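Shown here is one chain on its own, the form predicted alone, set out as structure tokens.
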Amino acid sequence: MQKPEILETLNRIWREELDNDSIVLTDESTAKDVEEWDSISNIQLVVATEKFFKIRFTSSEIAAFKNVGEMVDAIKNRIG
């Protein structure tokens, strides 16, 4: 799978979890770019994700995540 097929995955699971089906997520998309995108629907938004590509991230991943992007990559790197 590559990045533009992640991206739009991640666009489909987010829409889905915060029922919302206005949001585009890109590269640059950070928590200041989704209304509703705060610290209780970030852990929702993580566990759906990993539970949809069957990848665990560590907490410390998590917290330095800086946008999507970088989300992306590393579920690239996990999936291969």
Given for the second form:
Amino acid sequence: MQKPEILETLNRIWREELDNDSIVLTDESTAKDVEEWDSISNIQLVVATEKFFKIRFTSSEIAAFKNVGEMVDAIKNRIG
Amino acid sequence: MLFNSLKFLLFFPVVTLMYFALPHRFRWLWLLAMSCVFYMAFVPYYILILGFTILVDYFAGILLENANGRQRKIFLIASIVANVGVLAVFKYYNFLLENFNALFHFSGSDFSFPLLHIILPIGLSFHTFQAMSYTIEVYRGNQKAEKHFGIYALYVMFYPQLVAGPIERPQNMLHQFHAKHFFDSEKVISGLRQILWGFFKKCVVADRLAIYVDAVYTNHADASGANLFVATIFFALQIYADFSAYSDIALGSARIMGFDLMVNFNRPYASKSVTEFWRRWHISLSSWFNDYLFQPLTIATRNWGKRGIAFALFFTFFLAGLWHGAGWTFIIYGSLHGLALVYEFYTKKFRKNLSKKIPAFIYNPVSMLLTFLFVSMAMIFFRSKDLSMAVEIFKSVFTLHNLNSFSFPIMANYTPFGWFSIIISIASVALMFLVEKMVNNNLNYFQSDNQKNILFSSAVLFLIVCFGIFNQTSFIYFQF
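Having gone through the form predicted alone, I am curious about the other one (the form predicted together with its partner chain); can you provide its structure?
Following is the full complex, with the preceding chain placed first.
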């Protein structure tokens, strides 16, 4: 899977988890840009992503993600 | 030293003028020395406690930056143990032993631990948390270790936020202490305005409401449920005015010297849920707990599903309650908020659907009112001296104890001006909310400069002089 495809998949997961079809993610997106993405739903998004791609991030990886793009990179590294 | 004391009225201009008069390379020393003076106005020798944690964290920061792997973790843990240890000894030791002693007594034993006779060092919970933020951020690689010992000490001791926050982050503060600040008339004016607004909230709103609140709470056994209800609502208003006033004065006096502190309050009583309330109330504390406790907890418990988040929410607020004070009242205060957040977490979808069905002009104000009522009623535990007092008041309010005396008899007896004082209180609370709603983002108002604002500031000054209470009562959050 290529990066744009991963981003698109994340977008779908975000829309589903946050129950909002108007969400449009970019590599630069952070929790500040999406209203429903808050400190509580954050971990639910991570878990849904891990489940979908059948991967597991390390705790320090999750804590260090600065934006969606960094998460895309981490997923790309895992699934090749 | 209190912001609302005569001493501070002299201290503040002297410190600020000298700050600008001195060459840049001496300014940190001046600010550090004056911060020591500020702190030592309370209990002088407690400065040794500060000195101890500053030393430990300064070296922990440098050591852990240069270490690898497990060693890094060891230095971080050493720093956290030192900070939490100081808190444990000075703030929680007696509470723990009292509970053990009660347990011994209950089981029929005569044994009891001797208690320490110490006064709580002022602002201890604030600056130890700020110090911990430093070593954690260095550990996480978000902040370089500070090599300049004096500047690091200033980071912990900077007088505007030393005793009651905002609890700052090293990323926001350390570079500001290195930077050279120039006298900027716009910043000076906006800083002075924010200080003035803080004094309005402290002297006119908070300390006047306090007269009634104190009178009812000290005589709670004689007060009717209605009086206790009103006093509790008044306390919720008082504590907002009191604490946000402190923050305004802190932000304003820092800004005059060119420092930007983080915004600590964003009209919390306009929140439509308790979850939202904690994003707008004491933001520097709630974000501290979010970054350093709640997020790591949710990551660690993410295999538990929703229960993991519920647990993390409750545990975080349980500790946030305990952060305020060593007592069951604060534990219950925090736990009530924790339960409310868990409830809101599980009903998120339900409430979202509900909000779509009910017109906004009904849903929003009702949500705000319910949130405010919850926050106020939880404050009973915050304000009461001990658990039995809190429970009695809670019962009185909710069983409508002595309903017949729903006039305000106590009010007339205890306040110096009776009804007149109450009317001023209510009017000033209304004015406070109205102005802060109009301003919305405080900074804009405090920064913009036009004739209307000059007129407004003069009016605020006039109200302070006419209706202020000048008995130099301490700020509520100084006890933490």
